[in-house]
Amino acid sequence: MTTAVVLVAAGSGSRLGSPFPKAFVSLEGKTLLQHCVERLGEWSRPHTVVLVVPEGWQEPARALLTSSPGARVVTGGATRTASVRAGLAALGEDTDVVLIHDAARVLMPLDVFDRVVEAVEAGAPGAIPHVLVVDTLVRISPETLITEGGPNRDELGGVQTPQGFVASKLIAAYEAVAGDFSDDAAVMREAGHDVVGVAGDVRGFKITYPEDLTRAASVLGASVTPLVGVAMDVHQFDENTPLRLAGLTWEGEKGLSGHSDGDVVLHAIVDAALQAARLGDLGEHFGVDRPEFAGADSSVFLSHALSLLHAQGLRVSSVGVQVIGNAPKIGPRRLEAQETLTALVGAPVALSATTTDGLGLTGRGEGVAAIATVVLSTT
């Protein structure tokens, strides 16, 4: 039988309280996506994989399946329904078995993959993981806190992905309900069908809060403090030359002077790199003092730091930056931007805007700022 894992990693990180989608948020020098594809790389049994991502975040998914023949890249809706049918459309015709996995459980092991698959090919319509509720459960009043007579811990389990079922009828499932659902196996039992259960694990736990990271860097033996750098740039500008930021060209706009193209969004995350990781900054390494770099695209800066930082066993985790000025509007073109620099950096780049409300050389219009933030981690 044909398998398919059908990945959901279109959440936001909000509750991370990081800037990035959940499923890009590091983990140990990886987001929390890669953790999952490299485990899924792992498992014995033939299968495919389907990634549902965010809008703007599909390049930066598909540079992870590199080493996945046949993988896809999706766009997931406002919730996790819309996502999970995102997914099912892009589904082979040949597939017979799909499991439906939250790409914020990184550490749950593949033999529960096995026993899900298992059931269904022993008849199954669907089957899903679950553990055993080890507290007390009591029903919550707003008037009291607490009441008594909670339900029976014993006759309860929390419930896990991956969920597998036969694909055909998790399609048909879906294709007959409407509404938003908390998981899977509640779109096929109000289709009508039974599921199972098999024995889920506890390192399978979902990653939702920042002590579910800490937690989860303990299982993977973590001990290593990421390093950090946060640098500023700033260039005023110049009518004569074309407007480069954030690794774009802006038709229209006034361009930045700089020895190179000025683009002080890339040279704020270079300057921040190369902070981290305790090797100068921008001027020591592409100063005026080196004619070679005039005019030159930023980019090759950004190169340069990034092959500096793997000589010493370090790589980008994640890079935040913030652009500061009245012009260019960043909205417009702000995930085409992300994704440039995703592509560029090799790891998640977040990208803001703000304005000084008429305060200072930004708020006058007489140039742009960045500041940006680069975490490195051992490669």
Ligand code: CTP
Second form
Amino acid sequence: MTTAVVLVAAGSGSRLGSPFPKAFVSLEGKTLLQHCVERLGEWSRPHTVVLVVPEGWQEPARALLTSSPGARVVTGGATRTASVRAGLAALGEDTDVVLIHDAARVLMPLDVFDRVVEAVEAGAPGAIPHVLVVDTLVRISPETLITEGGPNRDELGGVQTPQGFVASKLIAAYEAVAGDFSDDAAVMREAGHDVVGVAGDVRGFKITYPEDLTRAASVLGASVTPLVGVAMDVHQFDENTPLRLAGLTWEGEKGLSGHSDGDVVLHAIVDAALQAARLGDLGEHFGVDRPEFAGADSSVFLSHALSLLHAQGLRVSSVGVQVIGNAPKIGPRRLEAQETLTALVGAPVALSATTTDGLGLTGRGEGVAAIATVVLSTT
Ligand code: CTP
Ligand code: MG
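Can I get the form predicted together with cytidine-5'-triphosphate (CTP) as well, since the one above is the form predicted on its own?
Let us now look at the entire complex, which starts with that chain.
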């Protein structure tokens, strides 16, 4: 029988809160989609692949498929149901069995794919993997929590993907129904077909929230590798502005020029953190082309960068930062600055300072520089 896998990857990942569509979020150096495609590449059963991706993401998706003969990339829709429809429309005419799989389930073991296909080959119109529900279930409403009469969990299962179907039946079912469905089995049932269950696998959990990326990283065994970023920033003195440095205001000192408040210490930390997370750099996120950041308190950059990190399942575990310049004298306020930075970053920050023996722009007293190292770990 000819088998095709439709990998639906066109969702935005709103619950993950990432700046990229979820399938293009990085997990241990590879996008979620790349993890899925590579895993499928190891499947012993011959199959073709249809990738359903968001508008504008076709090229990076195609680049993943150079060694997958017959693979296709199509653009998804506003809902999962619409994306599956787009994927089904791209199936080869000779497809006997189609599996619909969420790209968000990157770690689903291949033996689940086998079980699903085998159930369809054995005569079921459709087969879905499910896992046991381990928590007691209750019915909840905004006003009350009803613990009595909750559904019996022994009769319930958590539904996963891949969901497999006789291709012609699933296509006809999607043609026969209207509206949105949370999975493909629901479409089949609506069209009057029976769908059987096979054993799923808890490792095939759906990456939905940032914590799920952490869980996936630790399953992949790579969470022990810290990510490191290093960055520097320099600003020139500007007598007409108050000095903001290391999150503090320095009365009676010359300020630093800049699009924002010119705090080179916070800028270096933010830049290094973005680099460590493979999220680009400070200029890309907060550059002069962003008028909303003119004169901004640099702690705003930091909190925005930290939320981007969090959406990637990452957090800052440690920071080292050095100020380079003749003035202000850091020593008397070093501990205060260190504590302020530690509170802003939410992780230990070590601060030190140096001069450059009268050499260079900081030595000539033209400005202040800072260099930061940031270490990230999974949340
Ligand atoms: N999906 C899709 N097209 C959509 C919505 C979802 O292809 N318009 C895909 C997702 O890419 C994902 C799968 O359907 O692989 C399951 O959806 P879900 O986990 O809900 O992903 P998102 O919709 O991207 O996330 P969220 O609901 O948090 O926005
Ligand atoms: Mg969704």
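Each form is matched to the other, and the largest set of C-alpha atoms that superpose within 1.5 Å is called the rigid core. Residue numbers count along the first chain shown, from 1. As the structure is a prediction and not an experimental result, all values here were calculated from the model.
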**Asked** Cα of A268 displaced 2 Å or more between these two forms, core superposed?
**Response** yes
**Request:** Answer yes if the Cα of G247 shifts by 2 angstroms or more between these two forms on a rigid-core superposition, and no otherwise.
**Result:** yes
**Request:** Would you tell me if D184 moves between these two forms by 2 Å or more at its C-alpha, with the rigid core held superposed?
**Result:** no
